[in-house]
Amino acid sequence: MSNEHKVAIVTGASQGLGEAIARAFLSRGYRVVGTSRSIKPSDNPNYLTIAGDIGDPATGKQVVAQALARFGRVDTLINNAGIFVASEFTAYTEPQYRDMLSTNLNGFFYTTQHAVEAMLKQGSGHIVQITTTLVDQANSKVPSVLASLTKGGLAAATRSLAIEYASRNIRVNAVSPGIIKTPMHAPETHGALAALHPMKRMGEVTDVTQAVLYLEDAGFVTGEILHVDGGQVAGA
C-alpha cells in the first residue's frame, strides 16, 4: 500500500473513547491501527486491528511493527488504553494494583518507545495520552489514588517527552477528561456523575475526540494537558 496517508495507532480501541477516536481518524482519511484485548477483526483495508494485552512488552512492539509493515509509517499514537478503579486506598487489592500499573503505565512505556523510534526515523510524529482530571483535582467523592498514581505518571511523562523531543519534530500532549458518557456508566448513574462537574453534565465522547483532533492539528502545541472536564480542573 502507498504510505502517503497518515497513520494513527489507537490503544484500547475496542469500545468507548478508543473506538470513537479510531473512527474519528478514519473519517479524516487516516489509516488506523487499533489494539485491545478484545478487538474484533476489521474488513476495512484502512483499519488494522490487533488483539493483545497492552501491558505485555510484545504487544506494543508488534503493533508498531505491523503498522509499519502494513502502512509504511506511524504519524500518531493515542495512548488511550487504561483501567480506572475508584476505591478507598486501603481497599485496593494487589491484583488491581498490578493490573492498573500494567495497563496504564507499562502499556504506555512499551508502545511509546517503539512508536518514537519509528517517528524519529521519519522525522515527525505526535503522541497523545488520555489521563484524568482527578490527577489535578482530587475529589473526596471519587477516591482513586491508583488513578492519580498511574495517570499522573502519564501527565508528567507527557511534559518530559515533549521537551526531550521538541527539537526533533515530535510533539507530545495529553487530553484530561472528566467523566464521559460511555457504556461503562449505567444510565441510572448519570445524574450523580453529572453533578461532579461544575457544568452539571457528563462529557460526550465527541468532546474528547474533538480535543484529540485539535491537538493533532495544533502544530505549535506540545507538552499540553488539555482538560475536557466540564470545569473540574478549576475547582468545585
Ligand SMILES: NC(=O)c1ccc[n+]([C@@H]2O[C@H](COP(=O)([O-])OP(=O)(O)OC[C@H]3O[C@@H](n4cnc5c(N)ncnc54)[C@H](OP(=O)(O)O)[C@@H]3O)[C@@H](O)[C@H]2O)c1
Second form
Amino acid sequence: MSNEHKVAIVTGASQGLGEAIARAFLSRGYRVVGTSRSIKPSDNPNYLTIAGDIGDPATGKQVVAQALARFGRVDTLINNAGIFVASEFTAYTEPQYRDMLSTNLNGFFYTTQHAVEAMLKQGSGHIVQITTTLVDQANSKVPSVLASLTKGGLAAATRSLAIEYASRNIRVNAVSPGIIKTPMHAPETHGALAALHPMKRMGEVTDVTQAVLYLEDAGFVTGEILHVDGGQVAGA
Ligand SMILES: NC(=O)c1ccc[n+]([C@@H]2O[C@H](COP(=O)([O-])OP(=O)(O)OC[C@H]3O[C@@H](n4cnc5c(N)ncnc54)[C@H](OP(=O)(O)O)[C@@H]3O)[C@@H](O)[C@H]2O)c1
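What about the form predicted in complex with this ligand, after the form predicted on its own?
Now the complete complex, all chains and molecules, led by this one.
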C-alpha cells in the first residue's frame, strides 16, 4: 500500500463512459476503484472493482472504505453511474421513477458523502458528475423529464457543493454530454441521434474522457458544468 499515487473512484465503470474514464485514470498512473452492479473482478493490482447497486447506501460506503483500505486515499470521485429512460411524462411508470431517482440521485448522494469525508481529512479532492445537456436544452424529439429532474438535481448540487467546499480545497464540477456512442444507444439509432446535434454527429467516448481529465487538471475551476454536446446547449 502506498500513498504516492492518486486514487480515483469511478461509478458505473463496467461499460460505456465509466469504463473509459476508469481506463483513462489508470493510464495516467492513478490507482482506480471501479464499481457497478455487474462489474467483473480485476487482475490489475492498480484497479480494484467492487460490485454493488449504487442506489444502496451500503455500496458508496464500501467503495470509499475499500479505496482507503487498499490504496490509502481518495483524490477523485467520478459520479458516472446513471440510467436514462425517454418517455412521455404521463407514461413514466412508478418503477422507472423509483429506479432513476435511486441510481441517478441516491447513488450520487451516498457515495459523495463518504468521499467528501475522506477528502476533508486529506485536505483536497475533486468530484465530477456526469449530467446531460437535456437539463439546459430540452428537446421536443426526446421527452425525458426524469433525466432533467435527476440530472438537473446533480447540476444544481454541483454548484452548491462547489461553493460549500471551495475554501476547503475540494473542487466539484460536472460534464454535460450530448448523445455519446456507448452501449446505451443501439447502432441503428445513431443516424437519428447524430442529427440532434448542431455538429451533426454523436459524441465519442474520448470526447467525454478528455473533458473529465481537463477538469481533473484545472485547479482553478470549480462549480463548472462543462458541455460536451456538439453545440446543443448553444441552440438548435
Ligand atoms: N451515452 C450518452 O449519450 C449519455 C448522454 C448524457 C449523459 N450520459 C450519462 O453518462 C453516464 C454513463 O452513460 P453510458 O452511456 O456510459 O451508459 P451505459 O453504457 O448504459 O453504462 C451505465 C453504467 O452505469 C452502471 N449502472 C447502471 N445502473 C446502476 C446501478 N443501479 N448501480 C450501479 N451501477 C449502475 C452500469 O453498470 P451495471 O449495469 O453493471 O450496474 C454501467 O456501468 C450515465 O450517467 C448517463 O446518464 C450518457
